[in-house]
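Okay, so here's just one chain, in structure tokens, the form predicted alone.
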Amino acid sequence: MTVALIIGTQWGDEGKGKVVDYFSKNADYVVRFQGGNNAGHTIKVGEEVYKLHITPSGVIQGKTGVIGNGVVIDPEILIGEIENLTKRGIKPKLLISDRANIIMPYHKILDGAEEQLLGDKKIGTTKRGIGPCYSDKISRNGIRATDLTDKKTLNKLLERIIPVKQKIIDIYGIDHTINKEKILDVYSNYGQRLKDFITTTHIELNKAIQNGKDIIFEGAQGTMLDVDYGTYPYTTSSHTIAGGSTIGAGIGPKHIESIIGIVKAYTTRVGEGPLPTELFDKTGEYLQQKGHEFGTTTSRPRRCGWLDLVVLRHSTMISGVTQLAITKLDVLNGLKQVKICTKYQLNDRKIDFFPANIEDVKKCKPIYKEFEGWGEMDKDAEKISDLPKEAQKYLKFIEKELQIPITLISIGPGRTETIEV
């Protein structure tokens, strides 16, 4: 029996979505235990690409897929996604939490009025409704997965909850009345098509760790969006890293006995907030083009910059990284030069720790080592030694500097474009 827990270290969009593709040959379970349709994770397998935004990415390989507590789930978003598979061949094996907190239609109203509000200082949410249904959630006013299988509990909840959103939404100016017989209708409706998915996911999860099943956690964004250890406040709402894991699918911690990061050659962010690294040049506009750096759920396009130590340091630290899965070394073929921030200067100071305090990270300026460029790599490279040995000393440089061995190393989208160390 294993049960690993595959993270993202940087700002998300590190290619997880390859990588528990990946390791799920191997796998019985796949377990997403946090976030909601803002995460979407990109699986090539020969010419055919898949695009998930909370289906768990082991149910590609005919894997049960699990969305566990943690997750907040658009039933909307879930179903289509579970046609869409279906209708491409794939039907998928899935079990959804009974606890897990559904997005509702005025939580998406209430995203969207909030960013407006803050104008230039405004987050950068996908304004998908995952902020406010957390908010419900921690303040008891949420509506769960097991609700929406009973209308009158469902009813219920909404008598309750509807009349105080409204005056929310009154107050913001929006011109909106909340209908919720409609609401009522359609969310039972949901709930019908989904209750066979429904059940005790945390008991299933344990059963399957007595039962020497192989297990692997999907983690969405990256640890520099969590809650607490990322930029806050432009973050995500929930706790993407190691420690969100348990808590957002039910077992004990002593049963995780891998903790993979997944960090990308390079570094990218979307939305607002501070990027260290980032490159204003025509070496940040060559990675976006290269690297296809537009994101799956926004298509928005990501800020590129250079690896950050600093950042990765810190992400693997506070997640317990035993092994590190690098990604998109591929898209750093052809430059002339790379580089590796391993500080930062913050004034008259060089530290090599993430600040809290996001002023001073807007002031931290990084401090670089460059490295020899190489040209294109072999795609059907099959150990480290098959690729440029200027890539290979930039492998090297990271993994002496974390102290965590390399074990997997991505060049090229597809699964075979995969080196197992």
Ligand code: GDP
Given for the second form:
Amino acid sequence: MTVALIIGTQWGDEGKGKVVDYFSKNADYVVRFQGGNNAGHTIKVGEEVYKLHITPSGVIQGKTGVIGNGVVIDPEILIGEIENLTKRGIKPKLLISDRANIIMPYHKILDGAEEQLLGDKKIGTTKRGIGPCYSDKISRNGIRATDLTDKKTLNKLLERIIPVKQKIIDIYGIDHTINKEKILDVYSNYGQRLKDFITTTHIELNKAIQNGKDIIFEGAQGTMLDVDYGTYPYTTSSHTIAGGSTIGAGIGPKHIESIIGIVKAYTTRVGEGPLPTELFDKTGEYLQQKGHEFGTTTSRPRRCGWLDLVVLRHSTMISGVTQLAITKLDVLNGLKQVKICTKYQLNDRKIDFFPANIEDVKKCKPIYKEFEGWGEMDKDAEKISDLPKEAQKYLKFIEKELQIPITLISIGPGRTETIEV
Ligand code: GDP
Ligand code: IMO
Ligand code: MG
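If the structure you just shared is the form predicted alone, then what does the corresponding form predicted together with the named molecule look like?
The next block holds the full complex; its first chain is the one shown before.
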């Protein structure tokens, strides 16, 4: 039995989808435990490309996908993904937690309205209603998967919640009247479509652990978007770190055996907020073009920069990462020189930790160690020693600085472009 957790260590889009798919071949269950369809996980199998926003990536390998209680679900998007996958010949096996909160139409309206009001101070959210849905969960105004399957309960909850939401929408000056009857009809219809999947996933998962099954937890976003440990307030609204998995799936922390931190070989970020190693020059453009760094969910260009060890020290510590998977190493091919940030200069101090104060973060100037670049690498490389010497040096430095072994290296989006160490 193995219970492995796969999480992003940067600002998301590290290649979690590819790595989860790779490890899914040995799994029985693949579990999403936080976030919603703000995520966009890409899986490439031969010439087929799948972009999943809410369905766990393991379904592509025919494994059971579990959507845990910590996830926020837009049922319209989920049903769309199920239909799409089915059309493509993959009928997803799914289990949805009865306790997962549901993204409602007014959440999406409010996400857009808040961002618009903030203007140039906006977060740059995906406008999928994620923040407002998690806010309602915490303030106990949420609607959960179980409620969709029972029209009477749903009606009662909508009667309680909608007047409050209408007031807020009116304050924003938005010309929109929430139509309770329409929502009741549409969402109880979603409930009927999904009812066979909605269940006590926490019980199923704990039984699976007892029975020695293999489980992969699939993180969404990344540590620097965590609501506590990220660049707050420029974060998402959930716990993207390892701790989020036990809360978001209902399993005890002692069951998790390995925590795999996915590290993109450089850094990217979508949306607003500080990115200390951001490159505004030709190298930044090179990484963006070569790495196809355009958002999987919103198609926005991703900002690019050098690898940042201050970030990685922070993220691997908080989550107790036991092994590293380095992705997109191939994107650095062809650069004369590559750099890794080892510390920040903050005013007159050199620091090696990530500050909490966002104005301090904005002032941090990266201090770099420079490495000689390398040319192309063999797409069929099977072991580290097949990689260019300079690339090996780059990897060794990361491993040594973080004191965590690199156990997987990805050198292309496909399944086969993977080196297990
Ligand atoms: P996720 O959100 O962490 O799952 O990552 P995304 O799917 O949003 O973005 C990662 C992108 O990089 C996708 O287009 C992947 O197909 C691609 N990708 C993953 N690993 C590699 C790799 O090692 N090399 C290259 N060139 N592309 C990769
Ligand atoms: P995956 O799982 C990258 C970013 C948004 C924005 C901030 C808040 O594919 O790595 P939200 O809609 O969550 O309130 O937006 O978080 N963001 C992501 N960036 N990858 C993601 O997911 C992201 N999910 C949210 O761009 O800056
Ligand atoms: Mg993504």
